[in-house]
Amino acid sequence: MLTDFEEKELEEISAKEGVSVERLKRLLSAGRVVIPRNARRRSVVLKAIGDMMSTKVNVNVGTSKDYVNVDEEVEKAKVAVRFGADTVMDLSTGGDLDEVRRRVLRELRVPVGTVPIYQAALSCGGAIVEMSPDDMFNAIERHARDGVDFMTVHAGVTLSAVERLKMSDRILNVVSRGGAFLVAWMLHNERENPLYEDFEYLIEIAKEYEVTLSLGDGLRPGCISDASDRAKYMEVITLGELVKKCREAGVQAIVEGPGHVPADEIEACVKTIKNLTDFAPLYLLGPLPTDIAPGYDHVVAAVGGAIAAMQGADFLCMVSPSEHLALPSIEDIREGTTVTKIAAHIADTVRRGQRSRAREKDRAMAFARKMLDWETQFNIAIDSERARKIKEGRPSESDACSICGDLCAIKIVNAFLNKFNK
């Protein structure tokens, strides 16, 4: 794996992420780092996902059947990179999704990814059972072609794993659209998942292109009563084994991960599945420590992903405000990109190999706030535009805050220290 990358290139990964580049040298050869780039995008900005590096943020972008609109798709990925996505994800299902795939590869230089099963299905009418293994494949090579960069594979949904699927109580049995795809598809052809019986095809595939695979979490729980069944650790073993035989054959793998977790299982979750797979990163959806708060999933996204990272998942799947509402405006990408990286540096604070960097920046806030010096506020804050607004939006008389005015805690005692040591 550390053959794809020239040694100018990890030098300047390992000065941006703090850590020497020896060490990064192990962790990729380890598998326990990936840094997605396809062979035919050799442009794109490199960003390393794992163990020691900071916490990385995706954003999902994508077309639906009920709304097709290709520019403001495209819009919409550059708002997320443009407020600090590392990586975006087109899931389009409706329109020309290779026009889509395309322009957003063509139009972004950040990683990008996708779901080629989405594309198989559709390529059959949408009759989802009736997709052929080649078309599956196709749909892959297809992706891979177009210079993806990883993709998610649904490889670890199994026979089995569905047997004990049919066994659970789950209230919400697949939420997953690749997972409820395969399900479907094995149920009604009695037959094994092709991803998962023909894995060493798809390694040849992303071997070819360098296309790091994304082992999907198709059986992930949908609502927290569903978090930590059987159903979610079979599927989780297998993928651990499929990490496996990705790292024989030199491709970068990620695992996904739930879902819905209340809070107090998240890091008994986390640290499972991390052990499960030998440390491959870790990405996840949220997690969601609560199902109730519709129109504010991604501030409850926020805070399962604080709490994941801060035990070791490594990439944050950004949830918008509108999670299972609505397709996602351009305005719920900004919001729900920023907030996703809100969670991603609160994690960082305590993350290791990241502690000392990602606090200095608290530091400086906490100077820069003691000087009552906006300027540099603006320029630490995740949001600048949003914090210069506000600040903007009801100016005070003072060079103090709107709150206080000359009443500023801050201001007082920093006028009386000043008096006094003088």
Second form
Protein chains: 2
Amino acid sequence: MLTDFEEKELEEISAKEGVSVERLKRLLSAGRVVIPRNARRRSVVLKAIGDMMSTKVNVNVGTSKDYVNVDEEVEKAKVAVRFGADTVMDLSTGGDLDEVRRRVLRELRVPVGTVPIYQAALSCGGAIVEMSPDDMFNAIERHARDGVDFMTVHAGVTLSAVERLKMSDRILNVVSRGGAFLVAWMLHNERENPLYEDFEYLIEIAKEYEVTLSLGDGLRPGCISDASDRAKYMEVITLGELVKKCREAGVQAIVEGPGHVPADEIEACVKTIKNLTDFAPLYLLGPLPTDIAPGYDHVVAAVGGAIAAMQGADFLCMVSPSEHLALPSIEDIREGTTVTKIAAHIADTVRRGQRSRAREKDRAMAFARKMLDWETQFNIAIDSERARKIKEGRPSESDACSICGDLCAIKIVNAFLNKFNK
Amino acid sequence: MLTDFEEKELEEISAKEGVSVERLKRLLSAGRVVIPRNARRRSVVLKAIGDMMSTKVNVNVGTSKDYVNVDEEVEKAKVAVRFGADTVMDLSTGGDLDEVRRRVLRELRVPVGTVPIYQAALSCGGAIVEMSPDDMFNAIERHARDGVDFMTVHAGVTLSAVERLKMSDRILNVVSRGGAFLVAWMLHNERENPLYEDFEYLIEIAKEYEVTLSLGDGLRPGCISDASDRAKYMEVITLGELVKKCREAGVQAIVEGPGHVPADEIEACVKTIKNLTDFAPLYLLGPLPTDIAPGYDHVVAAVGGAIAAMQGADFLCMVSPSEHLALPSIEDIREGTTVTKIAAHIADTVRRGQRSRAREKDRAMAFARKMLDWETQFNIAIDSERARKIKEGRPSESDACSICGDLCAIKIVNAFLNKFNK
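Same protein, different condition: the form predicted on its own was shown, now please give the form predicted in complex with another copy of the chain.
What follows is the entire complex, opening with the chain shown before.
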């Protein structure tokens, strides 16, 4: 995989991540770090995802059957990048899927991901169980040819895992859309998952187009009661085996993880998946440590995501305020992206390889606060615009803020402590 | 302290918290749980705060020098209670302080807290260093007489702790307003903190009016770089000694904690404070695990607060989106309160004594999701109104939501798995 990158490119990443080029090369060779880039999309901004790298953030956009507005989805993608998304996935399932994907690829410079099985399923008019294995692989190759940098393939949804699912007492059996398509297909056709059975073919396509495979967790739990069961870990074991095949073939691989996990199981979950998949970069949706806050799932995901990335997760998928309720609005994308960036930064302040660099920003903010230097505070803020708007919406007559005015603790103590504390 | 409560009242709390009356009595006797109620405010709703109880949420309201609108602050208090605040603190520092406090006490039924040193300082026209010890104790007694159920007293800001502060290399020396008043007073007057020196007098007042003392952390760190230093823990040691004095005198005591703490120090921070203060109920402001997200400090506090309450913190103070920037608006109070309730619930799902009960709600939500039963989902949601608004703002033509429509994983799998999985 190293051969895909020029020395100069690796130096740039090394500088950006604060990790030496030597170390970066070792991590890339070992598959502990990936840099998604399709062979046909050479100008993409490189993002290193994995061990010792800063925590990365993905944002999903895409049409649905109910809402097809390509311009709006492209705008969402741009807003996401503006507010700090490292990558964007187009999960469209409504309208002309080729058009959305191609526009997103054309108009963005960040790595773009997709889930080709959606298009495969829709190409059969939604009669999912009638997809042929060729439909699946054709969609994958079509996306690869278009320049998609990474794609989710639910190759770990095997008959063996589905057996465990049948025996489980899950409340919500399958909540992954791609996972659901494949489970339905396998049960109906009484056949093994083609993406698993023909994984070598998948690897061939990935190798040809230099696509990073994101090994999807089709059996991820859909509520905290269902977390950490045998069906899930059966799938993770398979994903670990597939990671090994990818590495042997020189294909970059990411592993996807849950989902919904109680707060005190997140550490074990992250560490176990990391171990079972030989420390492949771990990409999480959430995890959500409670199910009862629809409307605020971005905040719930920030709590779970920060804990997970502290423990070793590398890549957080934005969860929007409308998760579980509706297709997100542009404002939801902004809010969700910002909050996910905050979770990523919180994790980076304690993360191996990132800790000191991440904390420089927090130190600079603390100094700016000591000096009541508002411009610097706004500049450092993750969302400068929002911070400025709040401050200026309720200004103070003093040089402090309107919570305390002249009774500001910092002002008072600066005056009295300055003599011995500079 | 047990004598303050009737058997019937303890039974009600026992039922509400899912902890036996016997156990509740033991925890109250040991001072590990407090139930704030002023002798003059018998009709207050009882809230048990501490070990094995559900995590409680406080919301601060109050005028500032820049914004004096008593009606708005009373409205904020009501909104806070409507969105789940267990207690409210009036931290007013602008206008007629007596009026705000008395209106809040009159119009709310939840326990109300204050920080009397603000009024003491303002009664000297803001010339803080000219307060007399009598000014401080008079303000405390005035608040107690008005019926305040709990009050913050920064009695741990001792000369010994201030010495450690001088020797420290903190960026932000003191960020607690009350702490700053006392540090300034002590440095100027070269005298010990009267609240510490005359703690017995404080206890007398607390005993007479049955006020719960919330032992303030005047030296709490103001940025993650300053967390966990000797000045802070010197104060905590003193607070532990004061807790002991309170317990000996039959006065209920809470300990306040930081503030700003890196994510990987929160567990140690909570456990150490709990140990040093003989497991007094721990009341946290935040903690904030990053300083660079002004405008989103409610989310930052949710991350820190959830981790802290998982580890044993008992009482979370709401942080609003305008923290560090401006006096909060009514909308900020709603948003901040809801998000803090979410953090408290996340902690309760893994908290000793609360785990199973808290998770019943998550299980019920999961079942409602399986059934695509939206009304039940809205009813269980922490903020039903918000959830409904989002769902109805972008409806689906299907019975699922507009993210997936008929491609909903739950719908697909329900259809195929129903035969063997009920």
